[in-house]
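Read the single chain below, which is given as structure tokens and is the form predicted on its own.
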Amino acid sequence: MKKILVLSTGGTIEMLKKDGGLTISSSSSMDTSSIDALSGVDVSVRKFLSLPSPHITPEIMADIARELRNIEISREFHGVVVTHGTDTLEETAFVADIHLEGTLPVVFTAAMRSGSELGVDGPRNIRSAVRVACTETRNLGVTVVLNDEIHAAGRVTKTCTSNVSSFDSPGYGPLGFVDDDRVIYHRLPIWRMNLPPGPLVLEKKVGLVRTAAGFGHDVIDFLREAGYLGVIVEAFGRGNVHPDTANAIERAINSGVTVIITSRCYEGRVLGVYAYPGGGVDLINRGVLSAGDMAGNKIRLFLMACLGAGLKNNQIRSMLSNL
């Protein structure tokens, strides 16, 4: 008998229609009827919090990750399913993934449609997630299960505002699928980012700047002047920026700010290929760190955790070296 905990945190999966739109209220509840008849599974449901996902801050993400770590240490359950709103699900799942030891299967799921809409997907997603939590997933890290697909927390992202097949891992695809008769894995991730053992503390003053034509340098200067300790820059293509942005990055680095470059492209790594002012080679020479092909929103959380743990730039660079 597998003991599985469903930890609810809010989101569309437990929203009701009220005052012309969907909202979470005291009467909101999640439909868990789809897991009542699962054989060989003892499921408990616990409400951890109840928020729309845009309201979930990095501090709350850290609280969820700490709670999961406590459950992992207790060994009370064979697996945990976390229900969450879709807008920030990929970020909360990633924070949990870099903090957990990996000895407990943890699966995040959600719903793109509420229970008051036609074609509701929440109950099936919960059922699929519970089935995945019952499988041996120690080598997978935290996973995300929606629309019968299993994705790695480090790669998955929400790609569409409304479609039930919104969650995808661009360039990588799902780890596997949930079919009617069993859970099927097609591949295992060969890497997983981990923080050093210890308390999870997130440094709040880490910013994210997405470059656009002629835009970015003034925002980086603003963050530096505001006392930010870290900045993630979503650069063009291979990791290139306008010379004004490169100069702003250098000013930030000279002030002690950790600057990490990633790309605003959906797929592919940043790499020192171009040597012109603002090109990747130039930025590396100015002292930036490279995030490989990691998404900016996730690498920001990673840097928040690294700075919160007191890690230095050379330690962070070493942790990013395999990306």
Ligand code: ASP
The other form holds:
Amino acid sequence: MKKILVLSTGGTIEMLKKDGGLTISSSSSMDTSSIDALSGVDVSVRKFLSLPSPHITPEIMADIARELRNIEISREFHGVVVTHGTDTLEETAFVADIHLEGTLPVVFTAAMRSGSELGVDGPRNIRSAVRVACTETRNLGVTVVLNDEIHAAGRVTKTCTSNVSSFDSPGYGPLGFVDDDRVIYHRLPIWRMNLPPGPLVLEKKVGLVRTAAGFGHDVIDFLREAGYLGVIVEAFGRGNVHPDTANAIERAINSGVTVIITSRCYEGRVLGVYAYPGGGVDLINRGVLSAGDMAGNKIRLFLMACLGAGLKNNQIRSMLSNL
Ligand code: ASP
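So that was the form predicted on its own. Now I'd like the form predicted together with the ligand, please.
What follows is the entire complex, opening with the chain shown before.
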């Protein structure tokens, strides 16, 4: 008999329409009836939080990740399903992924439609996630299951504001699928980012700046002046910026700010290819670190954890060297 814990944290999966819009009320609870009939599984449900996911801050993400780590150490369960709002799910799942050792199957799930809507997806997503938590034996790291697709936490993102097929891993695709008869894996992640063992502390003063034509340098200067310790810059294309932005980046680096470049493109790596002022080669010469093909919101959390652990730039650089 597999022992699975469903840890609820809030989101649309716990919401109903009331007073003109969807809300979590103190009395609301998830519809877990879909798991009642699963054979060979002993499922318990525990409420950890009840928040819409835009209210979930990095501190709360760290609380969830630490709770999962405690469950991993306790070996009390064969797997855990975390229910979460879809808006920041990819970030909490990633924080858990980099913190956990990976010996406990942890599956995040959610709902795109509330219990008040026709074609509600939450109950089915919970059941599919429980089935993945029961069958996952390949040390995949934290996974995300919605719409019967299994995604790696490091790659998945919410791509559509409303559709039940919103979650996708651009450029990579799902790891597998949940079918009526069994769970099928098509590919395994050959690596995942991980933090050195130790307490999880997320440094708050890490910003994310998405470049746009003629925009970026003012915000980078503002963050430096506001005492930020790290800045992620979502640069253009292969990892290039306007010379004004490159100068602001250099000012930040000279003040001790760790600056990591990623791309605002959905797919592909940043690389020092262009040598013009603001090009990738120029930025690397000015001291930026490069985050390969990682999404800006995830590499920001990774940098928050690295700075929270007191890691220095050369250690962070070497941790990013596989990307
Ligand atoms: N805004 C909601 C949340 O993230 C959306 C959802 O749960 O799907 O909590």
